[in-house]
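As structure tokens, one chain now follows by itself in the form predicted on its own.
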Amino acid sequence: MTGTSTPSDATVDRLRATVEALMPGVRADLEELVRIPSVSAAAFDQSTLVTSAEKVAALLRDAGMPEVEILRASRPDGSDGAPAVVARRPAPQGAPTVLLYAHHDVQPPGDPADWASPAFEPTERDGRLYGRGTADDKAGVMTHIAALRALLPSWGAGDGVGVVVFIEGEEESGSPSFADFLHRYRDRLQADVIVVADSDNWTVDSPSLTTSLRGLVEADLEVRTLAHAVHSGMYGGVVPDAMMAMTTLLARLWDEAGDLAVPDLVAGHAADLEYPEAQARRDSGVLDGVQLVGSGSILSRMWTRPSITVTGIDAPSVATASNTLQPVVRAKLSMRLAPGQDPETAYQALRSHLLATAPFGAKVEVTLKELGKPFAGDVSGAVYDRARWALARAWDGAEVVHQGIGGSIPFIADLTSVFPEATVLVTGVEDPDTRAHGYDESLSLRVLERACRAEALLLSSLTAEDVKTDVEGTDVKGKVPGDR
């Protein structure tokens, strides 16, 4: 362990029971949050971001919190973003200072036949807490929350460190707003250590510190043919029509094995961690007798190679089809992108490839719709020692993994670009059955208990010490190879 010596066991036995006690009421609030339909698509009711950013204020001011607001800034086409919370406890003298990342706002919820209970009426069923957001991330709004509680009334003026939360309203729908937020609200930000609350674990048992996370591609693509419908049996077999096309081009995006066949993006290895391919078939839910796709480790096809996933296509549905070609059809890329990926050079890269596969000489358009950076954590240093620490002592000794994510979190690149020489810890309550963003989204109400014990047992530890040492041993933060 880098730097002073962590709490004593009877501080450690102390907040483990503190935050034991505290977790009927953690779980209240949780449900109440998840009550509140904070959808931030578009599409759907923008006043319950308003109502979900009243209720985390509410409960910070209650946690103790002597600062509390409710900001916006401005998305790139001038209009507001939606409503983030910021609260803020100064640092006593000489004590660094904390950032807390999570956000209220949750992904749709789809159709509500797929869901085995209601999406937004949390139901407990075998340990898990299910309901659109009780896991992403509405439980990391409350970890932050129960942290607080556990701490501040133990706190005097001079004890512990400064707090900043900061609980995002628009994650779900790329964090348009965010840049501007950051620099507007810079000086209400400044931290040294920034905790972001909106990750996974390795098993409910194994916790995770991500170090990695893959950048992002979305990008519309049209396929054009013909300048009116006509007839499927007059024309078909001579004319084609734009869904053919759109299959075939789509088709050419991957070979035969599966993997990209775009070329001239980044790949890299992952970290050398066991994860047969059953588990990834039982993680995943992938049916008996499908295969999987992609060559290599399971890990970097996974963590640190780039993929694409068609996730929409505006065709007519098959209950309203009609017998004809169709001339125009649009499809939805998401494509993810290894650590050390320039996401520009990505799109261009996608781009000429789709140009350049056309099939039939349809006409094809490309719209870029969002760019994210990768991430890639630097793992040394006394914060991470002492986030091991707690993470370990959290769940009862167990190692922790230096894991990547497959997923994005793009403006992590924000911060780290803001704040440069504050260390990045990606924590979380997610695990592999969690199904986040899926139908039947769930909570371990065990690994929520655990998290807020880690951070709570993070923030009792963290001293300037830590942080002075940090800066001392690196240049830069978050930059390292895309392998851990």
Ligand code: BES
Contents of the next structure:
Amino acid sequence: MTGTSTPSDATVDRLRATVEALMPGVRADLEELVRIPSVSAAAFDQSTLVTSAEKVAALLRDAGMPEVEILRASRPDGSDGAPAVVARRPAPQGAPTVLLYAHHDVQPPGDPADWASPAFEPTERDGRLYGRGTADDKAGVMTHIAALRALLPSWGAGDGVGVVVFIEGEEESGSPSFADFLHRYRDRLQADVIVVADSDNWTVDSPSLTTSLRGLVEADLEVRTLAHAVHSGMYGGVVPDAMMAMTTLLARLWDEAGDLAVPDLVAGHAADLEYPEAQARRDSGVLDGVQLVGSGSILSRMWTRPSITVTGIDAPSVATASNTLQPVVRAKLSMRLAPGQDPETAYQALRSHLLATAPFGAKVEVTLKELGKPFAGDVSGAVYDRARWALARAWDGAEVVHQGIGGSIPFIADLTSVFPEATVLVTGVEDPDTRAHGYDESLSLRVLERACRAEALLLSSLTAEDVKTDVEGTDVKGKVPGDR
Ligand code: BES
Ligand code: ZN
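Please move on to the form predicted together with the ligand, as the form predicted on its own is already shown.
In what comes next, the whole complex appears, and the chain from above leads the way.
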């Protein structure tokens, strides 16, 4: 451990008891947040985001944050971004400032019939709280609020650290107004340490620090072959319809082994952690007899290699299908990018591949919807030492795992380019059974308490010396942990 010594055992015990006493209230407020269906996707009622931003703002005010604002910025098309909540406590003289990030928007719930209990009615079963956003990321929001509830009442004007809380309302839609937000409100977000509570843990008993996240390209694909629909019995077998061309084209995205066939994309090697195939099968729910795809270690395939998922297809539904050749079919492609990959270059590679492999002379149009940068952090330095200490103490002595993540949090790269000196810690409350974005998303209540405890310990332990030591050590930042 570098820097000054960590808080005493007595302080750790006191904070543990404080957080334990806070948990019923934290849980109740989390449930209230989950009842607000704050889906940021454009097709959903955007007023829910105002309701959830106001609720988060009220919680931060009640926690004792002196300045709380709801702010918006503009998206590239000129429309308003979703409301974000920014709360600030100025740093006492000589103390570092810590930015606490989470998001109050959620993914769409999908088909209500799939859920064992309603998506927006938090329900406890076997120590887990089920509901959309229970983990991703309303528990992240509550982790920050819990840490502040534990610490602010005991901090006098000259005590503790400076705090900026930034709770975004459009992360699940790719943070479209974040660039303008940074431009307008950069001064308010300035921090030495950034804690992003929006990620995973290795297991419910092993806390993680996330060392890399994949980037993202989202694109819409349109395939046309006919001027209009015609009878499939008349022309089937001679005229390729858009469905045949689309399925053939999509199949050309992968080779026989299931590796991406799009050339020239960055691919790295994940850290050498033990993750047997049987575990991957259990965690993902893949059916017995279904083979895994791709080559390289499983963790490399998940964290440091590119992948493509067809996340939607617009075509006649099975129920309404008629015997016709389809003139046009559309698909949505979601490509994940390895750390180190430039998203624009990856998009051009995808687009060229789709145009070059289009079958039967079909007319193919590719429209870019979204680019997100990958993230790769460095885990050395005093702030990381503090974080490892706090996590280990909060999780009853468990070893901290440094892990990559296959998902994306693209705004991190934007934030680090504006605040290159800041140390970014990516933590979270998810675990392998969370099923974020899916039906029956859930949060382990034990993990929530440990995450709240860890964050309170971290904030109580950070000193100006830690931050100074890290800034002096910035030469090691920016390497790709997956490649170590
Ligand atoms: N919390 C996730 C990121 C994540 C995914 C962490 C998996 C741990 C495990 C985040 O909210 C998310 O889902 N991000 C989106 C970003 C996209 C909409 C630009 C994603 O990865 O799909
Ligand atoms: Zn999230």
